[in-house]
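A lone chain, given as structure tokens: the form predicted alone.
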Amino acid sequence: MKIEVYPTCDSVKDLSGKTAIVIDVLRATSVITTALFNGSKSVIPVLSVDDALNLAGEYEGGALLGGERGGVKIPGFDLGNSPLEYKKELVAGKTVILTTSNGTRAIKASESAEHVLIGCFLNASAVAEKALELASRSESPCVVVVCAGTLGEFSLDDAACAGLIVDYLASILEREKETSKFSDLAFACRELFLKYQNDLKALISHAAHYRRLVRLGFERDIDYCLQMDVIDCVPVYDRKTSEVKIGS
């Protein structure tokens, strides 16, 4: 099983026939799986502003519209890009369109894979697993953990996130005693969680994306979506309908 991981959203390549991880812990794909874990119908990530307006006129009985631009929600938009903000209350039995600026556009630039499984610390070992399932089934089996970035540039809590979520598939292979061949940045990736791993907001601290949350005054997203495994659900993409959804 080959295990590979894309900085950045702009380095992605052709995934055909391979199952790809979105990761934006802070904060797109942390929102995205909140969300559905708390009942939302669907989530559809949009690249613009204009396409989520535009989209959202189209559903009768209402969408909500989410999203941040510079990490602060988007005037007129219900809902910005703290998954605090997606309680149950809110969420339930609704379908949120959701535009940011790292996260949707690492979604649609990950549409060639077969799978387009969402990943982040929240529900880190179960994407891991359903990942693994699917790749199964392919002829070259594959996973690709794709990380968002910050505005094209590296980040180091996507990098984390990708180190945990190898560190899990390098585990099931194990269990399974099937073997695993890692890139280059996966190896790294992983070899940066496991020294990190008993204090990853000392290591994150360091991010560009981290202190910019800070200043607006995001802490308590950063440690809601730094917490590992407290959600066992897998958003899945589908690039027909272009919707998130529970994976069955």
Ligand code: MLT
Second form
Amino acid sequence: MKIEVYPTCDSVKDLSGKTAIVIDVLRATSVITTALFNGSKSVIPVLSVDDALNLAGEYEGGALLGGERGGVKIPGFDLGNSPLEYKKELVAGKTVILTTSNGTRAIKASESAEHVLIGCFLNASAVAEKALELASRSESPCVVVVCAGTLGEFSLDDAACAGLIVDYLASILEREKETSKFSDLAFACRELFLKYQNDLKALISHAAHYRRLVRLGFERDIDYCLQMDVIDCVPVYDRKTSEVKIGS
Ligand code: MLT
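Output block for the form predicted together with the ligand, input the form predicted alone:
Entire complex below, previous chain first.
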């Protein structure tokens, strides 16, 4: 089993035959995981505000519009990009059309993968297990963790979460006595996570995106997104329908 990490969505290459886990801890993949955990029917990631508005038109008011630009809610949208907004009473049974600056781009950039899973700290252990289960069915098994990054730049929050997921993958593979090969970046992310696992906020407070979110007043979102393994579901992106739903 090969384990790789890509630092940004712009660095993603052809992922044919691989199982991808897309991460945008702050905050898109934490939003998607929370919305689906709270009963949302599906989340449809789209690249632009225009794409979101056009698709919402097709739903004739039957879908919620969510997302951000510059971290803040897009004018006219129902929801921003704070996971705390995606409450059961608002999202249960609803389709959410979501566009964000990096996270939804990272999902689209990973479309060539055999399987595309959505990961974050909230569901890290569940997504690691599911990824190994799916990847082990392939002839050349490979799990690729795709960090969204921030506006084309490496982001510490995604790297730390990639490290946690790599650590889970490594533990399962060791337990099952499977041979494995970790890319240099997978190794580095794991070491980073292990060094800071007891005080993630101390690490992530150095991230430019963390500072931006604090400036915008979203510190509660950060505390929420840094919780580990509190959600046991794995969102799966289906490139045929362009929808993310809870995997079976
Ligand atoms: C993104 O997808 O760019 C991020 O989730 C931005 C944000 O935190 O609002």
